[in-house]
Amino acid sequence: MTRSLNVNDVLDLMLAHRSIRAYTDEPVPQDHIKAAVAAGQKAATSSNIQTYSLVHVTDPAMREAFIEISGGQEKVRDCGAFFVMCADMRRHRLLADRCGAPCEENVESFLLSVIDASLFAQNMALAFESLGWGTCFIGGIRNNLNAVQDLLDLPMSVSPLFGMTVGKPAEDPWPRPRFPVDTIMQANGVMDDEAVLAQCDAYDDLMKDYYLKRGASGRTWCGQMERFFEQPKRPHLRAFFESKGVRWR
């Protein structure tokens, strides 16, 4: 079905995105949730496999538990709605079991699931923002996926990936600058290492005003990235995903 869209309005909404980390107590109406989920489902999915599912966490005790799991992020309790995005190969495994065929979950199938879930989630977030809600993705649930598993009792082949808070903003944060487009996109290849480092230094200059407005004068993006990747992140994840059926072959 063809719809008439004001493309500038869509671009303006996308370019104005900010992660919202403080919310009022206004609940998100169910019709808005269903509309946003339906919009999320219109994202691209490889071969229409749709290897994702969504958990809407409404239980107050569960929401409290997710605060600890996510490293003290109280917004998962305070937001109007909280969701957990999952990679989901269960439908496909059950179909294979029913007809006696194998269903191999390897690196490629896991990547497809993660990509599907991420595209779905981004569409969903954009839909919520178009309806006047703020959003924030919560990677912190990967601090303890075993605790998430225990809370949600997820079956084999359904793996939690990240959360999403949605609600009415109770803050008006400064937009965070991104790398210039010409830094991210090059024709027919990528720039050499020296050029990449020069672009990183230029981005530090771009970020100075942002950090100053946030009361973090002297911070640099380069220094932050150097510290961020000094140690492996969440090394326990491999064992968890293997327990859900993923095989690295």
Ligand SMILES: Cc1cc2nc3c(=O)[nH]c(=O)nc-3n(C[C@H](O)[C@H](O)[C@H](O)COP(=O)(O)O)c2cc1C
Given for the second form:
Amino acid sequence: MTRSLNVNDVLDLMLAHRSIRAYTDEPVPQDHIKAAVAAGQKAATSSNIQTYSLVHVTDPAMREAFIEISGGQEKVRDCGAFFVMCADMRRHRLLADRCGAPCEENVESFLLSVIDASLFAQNMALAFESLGWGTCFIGGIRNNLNAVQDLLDLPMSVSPLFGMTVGKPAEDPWPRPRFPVDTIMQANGVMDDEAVLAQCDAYDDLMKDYYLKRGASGRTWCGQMERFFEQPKRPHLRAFFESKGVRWR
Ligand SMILES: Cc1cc2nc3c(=O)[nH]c(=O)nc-3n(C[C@H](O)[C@H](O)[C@H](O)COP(=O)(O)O)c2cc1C
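Could I have the structure of this protein in the form predicted in complex with the named molecule, to go alongside the form predicted alone above?
Everything in the complex follows now, all chains and molecules, and the chain you saw is the first one.
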């Protein structure tokens, strides 16, 4: 028996996602922010550890400073609300200290906090989108996490990961196509290398139209990705996370 897919508003919202990078000056009301954060918190969290904190950056001078940190992204000032997502093991460390137990911040705890924070952030982004706001993640803050830490005065075990701009869209960009589902999902294993490369080339055909609409004809996804990891990205990050208490063991 085949079951029909019950297409609904949630799926429609998710499938219509695109990052918004230009905003009107409309502020995001506090009740929308609280609702989106609460929805974010309902994301699954490993063993309910909830290893994240969110900084709502409202200070105009701080917002200005984030432009430079994130490589000239003026949307961090121009958006209706700007947030910094942090991995946060401080609660766990303080509780362990209080009862005299060790608190091991190792690769697994680091992964847990990054996964938890990311699930939280994505839920929060969807909640904002459902309320009519546009969002964009800002990984650019990792250009200089020491500057983020100094600016926000973050203590040990609280590490900034990425930012998020939220605001009323002042643009209507084309949605960016993703790989077909069959490229991403296989039964009981993954495809061989030759098939992977064939799927990447097929994706370029799909992206041609998108790049054309964006006035970037001739660009290809494969061409961009071939060089994307040519150099180690942000190699200073290891030392930064170590300075926050993470040990790679
Ligand atoms: C962790 C993360 C960091 C990102 N950092 C930036 C950023 O610094 N600036 C930016 O304009 N977009 C940023 N993005 C948005 C991506 O470029 C965007 O999601 C991707 O190109 C797909 O486009 P779409 O979201 O419109 O579908 C980031 C996305 C993620 C998930």
